[in-house]
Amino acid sequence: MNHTRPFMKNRYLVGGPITPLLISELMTLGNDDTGAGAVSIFIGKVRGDEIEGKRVTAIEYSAYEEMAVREADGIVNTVRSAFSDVRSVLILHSMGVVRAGEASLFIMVTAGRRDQASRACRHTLEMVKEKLPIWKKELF
């Protein structure tokens, strides 16, 4: 991932779009790992609602990087110890312009089997709706 890595804010934020090509690198991640059998991938992308007669083009996405990073960690934890099989959670989300019909937030989460794999990845993702200081803005 070293030609990704000039976007990255920090482990959980990244300039602009969440890109194909990002998206494709971070599922290998964990390849490795032969006693993971399954692996829950939720990809959030900016939509182009119409919102009073206008249609929204980009979201912009601010955030209280420190405090993100502190509740990301949280959250990772969390889900860690909830879900005994979990081996690993990954969080990603835009900050920036991010374009409709471009990703904005990635979470990968892989674990032995896919009934926690998937009841994991879909409890971190409302605890990262609910808890990350991430705001947004649409343009339009």
Contents of the next structure:
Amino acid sequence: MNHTRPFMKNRYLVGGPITPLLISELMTLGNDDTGAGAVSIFIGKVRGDEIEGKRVTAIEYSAYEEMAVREADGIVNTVRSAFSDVRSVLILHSMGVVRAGEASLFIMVTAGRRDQASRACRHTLEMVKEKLPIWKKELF
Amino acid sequence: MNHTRPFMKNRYLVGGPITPLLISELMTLGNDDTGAGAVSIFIGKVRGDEIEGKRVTAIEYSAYEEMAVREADGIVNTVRSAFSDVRSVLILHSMGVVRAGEASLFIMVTAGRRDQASRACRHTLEMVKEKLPIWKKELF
Amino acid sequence: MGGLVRVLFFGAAAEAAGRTEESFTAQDTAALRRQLTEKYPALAGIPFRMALNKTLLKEESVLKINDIIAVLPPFQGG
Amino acid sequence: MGGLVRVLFFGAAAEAAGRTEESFTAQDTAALRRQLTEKYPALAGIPFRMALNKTLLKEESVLKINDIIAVLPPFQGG
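Could you present the same protein in the form predicted together with its partner chain, rather than the form predicted alone shown above?
Expanding to the full complex; the earlier chain stays at the top.
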């Protein structure tokens, strides 16, 4: 387990992997909100896939950072206004090198009840995939 | 944050709240599976609702434990056979007293890709609600 | 056929019966259900289901000695 | 109308152009798009979109001096 603190480039992008320690810390955010009965989390990890006979050992992520922040702001606002029971939306994506097995995406949505937490988390995930200007390069 | 280790009554039921420390530990399970690109998690927490003018401070959970284990086994098997991309399914529910703001349910599903992780987690959650013989009593 | 069965009460059913366990003699689950609501009228207000030997009953069933019946109010987990 | 604009290349577009940034003079985005694929034929094989001042273009747009155009291959985050 990597216990070093990753470098936050801004509130959505972090340099390197999203470590278990960072995830633990992020999950304590909003712990004092006793109206949040439901927390839905999605974690995306780098898979050690085989591509044309070669094993992926890491992925290097790059982004148009200024646009990514603007788009992520838009996603958070859209989700919060589309799901009235949602209380918080958190999006974090890695930049730079993330090794196979490590996390590169963390989404957390809290809501009063399970239905909107679950649906809003999925919706956020789909919008992250569709709207954030992020690219990857497999390393072997 | 509560750092004491909760008492596992069996592989699905734990005495007291599902603490942040336990959640951190559960989330490292399967970290060595580099084929798991997607992790979907649902955490249910006790809400400090107001009921007839009184504030809920905790919920006391009880269960028909032997049947709960059998039903939870059934849920895991059903989800694993219904979603071919799913690699692991974890269900944990609290017994006894859980205070407002603390977690009483933890579900984690890993899969190769996001679609099945997300859908299988939601499906597991619905089955937990429908099939586990668990009851609650609000404490004020 | 029929016999002494062990009945377990859970959640609101345990409160309605004032106990968590009791023995009954009954031919089948339909007869047991009538005995239960006659003895504990408060149970009639709870839309309870029953499990026979840890499996939810889908239809009434004959009972045999040492069967375990659980009286299950609506589930509230999560 | 038209002018010197800053063009940013990302992902596979940066590899196709062999650079991450360059200045162009163009009247509008349609003209700029033609210049880009003429100068860097490899770009034609990438179904790229463009952003104007950090907003994804939904239709061709007139360019003015100091505009920032980003050349965006299909997104791959997550």
